[in-house]
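To begin, one chain is listed below as structure tokens, in the form predicted on its own.
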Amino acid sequence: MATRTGAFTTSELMVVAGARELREGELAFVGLGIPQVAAALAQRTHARGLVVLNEIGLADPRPVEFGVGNADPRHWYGASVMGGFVDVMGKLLHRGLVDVGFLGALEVDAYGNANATEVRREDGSIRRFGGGGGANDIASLARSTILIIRHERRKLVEKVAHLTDPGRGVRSVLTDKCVFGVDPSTRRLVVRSVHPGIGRDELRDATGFALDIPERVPTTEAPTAEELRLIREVIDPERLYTKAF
């Protein structure tokens, strides 16, 4: 989905929103795709000391070209450490040293619980996927998590079909229509900002749980010219991840 909103695509807006969630000096487990582009953008703007981890054993890679999977050596370029699964999952994550995990999901519920394992088809049958890999460990043991998902009624649900990742430490949920935060009193997701051009009715219609939209909800801040330049010319010039969600 390469929808244009003004002079930028929805995917570029999501990259920028994700980058702004990442903070200087954090140790972050980052998934492939938009989370990876967002981390690279954060490192080139406000969070130059952000250190990225990959579950196969990489610490602080600085790729000049994205590949197509964790095993693609283009993702490994410039890494400070090239270890193994136990090094990052055991010695860092399980010791409580990881600040944030940036993860995708098949479903997210009203409390930020995520499903990356299986969904129920309309005919009642189950469709199973590859599973969460290390996502449960990351969501359970990182100090906070950022989730990214398409904003559809079948994906933003009242209750996930399978609980892969607990929503214990959710910091935000990024969609192609809005940014969710968490209400500290109820622990439910609440709309923190709405993307340009998205109306309240559209947001409610696309959400499978009762939605808390503040009366004066802000519009998601648009990308700056420099952020767009970095995405298009430096980080993902081939548009591998930013030409679509």
Second form
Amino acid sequence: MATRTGAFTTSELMVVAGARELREGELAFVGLGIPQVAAALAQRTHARGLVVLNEIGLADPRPVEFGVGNADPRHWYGASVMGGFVDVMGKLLHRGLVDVGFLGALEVDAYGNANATEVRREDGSIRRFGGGGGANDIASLARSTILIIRHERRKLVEKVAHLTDPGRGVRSVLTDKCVFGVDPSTRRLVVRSVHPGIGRDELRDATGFALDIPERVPTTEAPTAEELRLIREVIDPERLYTKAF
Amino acid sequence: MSKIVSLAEAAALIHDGDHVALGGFAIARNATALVHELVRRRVRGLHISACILGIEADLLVGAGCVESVVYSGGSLDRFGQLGRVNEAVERRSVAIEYMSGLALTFRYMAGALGLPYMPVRSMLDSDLLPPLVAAGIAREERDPFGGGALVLVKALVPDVAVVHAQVADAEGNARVLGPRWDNDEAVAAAKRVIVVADEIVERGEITAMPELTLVPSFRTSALVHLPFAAHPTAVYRRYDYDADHLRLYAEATRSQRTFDEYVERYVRSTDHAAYLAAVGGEAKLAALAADGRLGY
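To complete the pair, please output the form predicted in complex with its partner chain; the form predicted on its own was given just before.
Then the entire complex follows, led off by the chain already shown.
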């Protein structure tokens, strides 16, 4: 799905939108892929003091190449401290010091509750995935979460098949079609900005829950030339995560 | 006193029906060679646990060694899913206790401290909690000091913890470099600890930096010296994961038939030396050697 809207891919737009959700000085858990690229971009633009944590038991890594997951030592390179799960998930997260978790999910409902466990196949049987790991801890204990998910009817659902990660602190939900915020009175997701070229009907058709699109909704801010240069030349030159979705 | 035993002798310390805490995390520091030996010995009825399961758990479940799995997640990272674990969960051919990573670590920690339970603030208002309450291993309570809702998780005391270490001395002082995930708590909670080490060093090397010791000798029941015993997973500062073999395994574990073929070829008909030869021998192992500066 290497859609190019103008001179950037959808995934580049998502990286930039994700980076803008991260703030200077925050302590953050970031998932593999676009969240990680977004954090790296934020660290090179407006959030030089953003500190990334890895639940495996380390903090503030400065990787020089992307790896295949939290367990890949490529993502440990340059860490300032290494320890165990309790050091990071306990003494920082459970202690209440973590600002934000940037997490993927299999399904998200209208209240930002996320499923990281299993989905129901069309024949009604259960398809089990790898499981949430520390995602429930992060959703339960970080001050806020940013969720990222592909924008499809079967993924943005009225009711998640397994409520793994409660949506108590959702800051935003980032998809390949829009950015959701949370309505403070109803707690439901509300469209905050729509990506360039995505129409209201397309958005509604691709969403499995009743969708609230404000009358006037801005277009998601396009990447700047400098942001694109950082993504393409410095952060993800192999284009592992920013070529397509 | 030396704790060094053969792989077969170490595996014989794990009995049918034991609870075994596995030391790996996805594609890092799995005690693969020891698990291969358990599969060859056709151990049955194991209860296994780890915060993040890796190839260790998938091999044991796929080979029919496991009755229940206590975990929070698991995968082969981007190489793929733990096909045998996930299918067994779907078909309910293993029982599961599925909880957040911190909840499981706190269960080990309670075991490590000799406490009956540990409070945790995770899992409230999620679908994780009700099955754990029903199984009698978690309870929702109020903080007796007035601080709000808590989940009490029951102590977990594994019969055996298995952990792969970069180095150990012959007495069984084991040093682990890099992140340790749930290893500290699982090892401290377990009744017996089996260490598999890539290299054996003199005691003086351990005592030169004792702060790096994960398992002290007096907690080690048995020590196996076996280079590349964690292959195909990564051992920080020693060797990288074997991407070729993980791809091959990820494909094999998608069905029981292809998994069985894999196990026949790489596990049942081999020992560790033959396994290493089958996955590429000296040339492959040399290519996996970690760069001293990068650690992988």
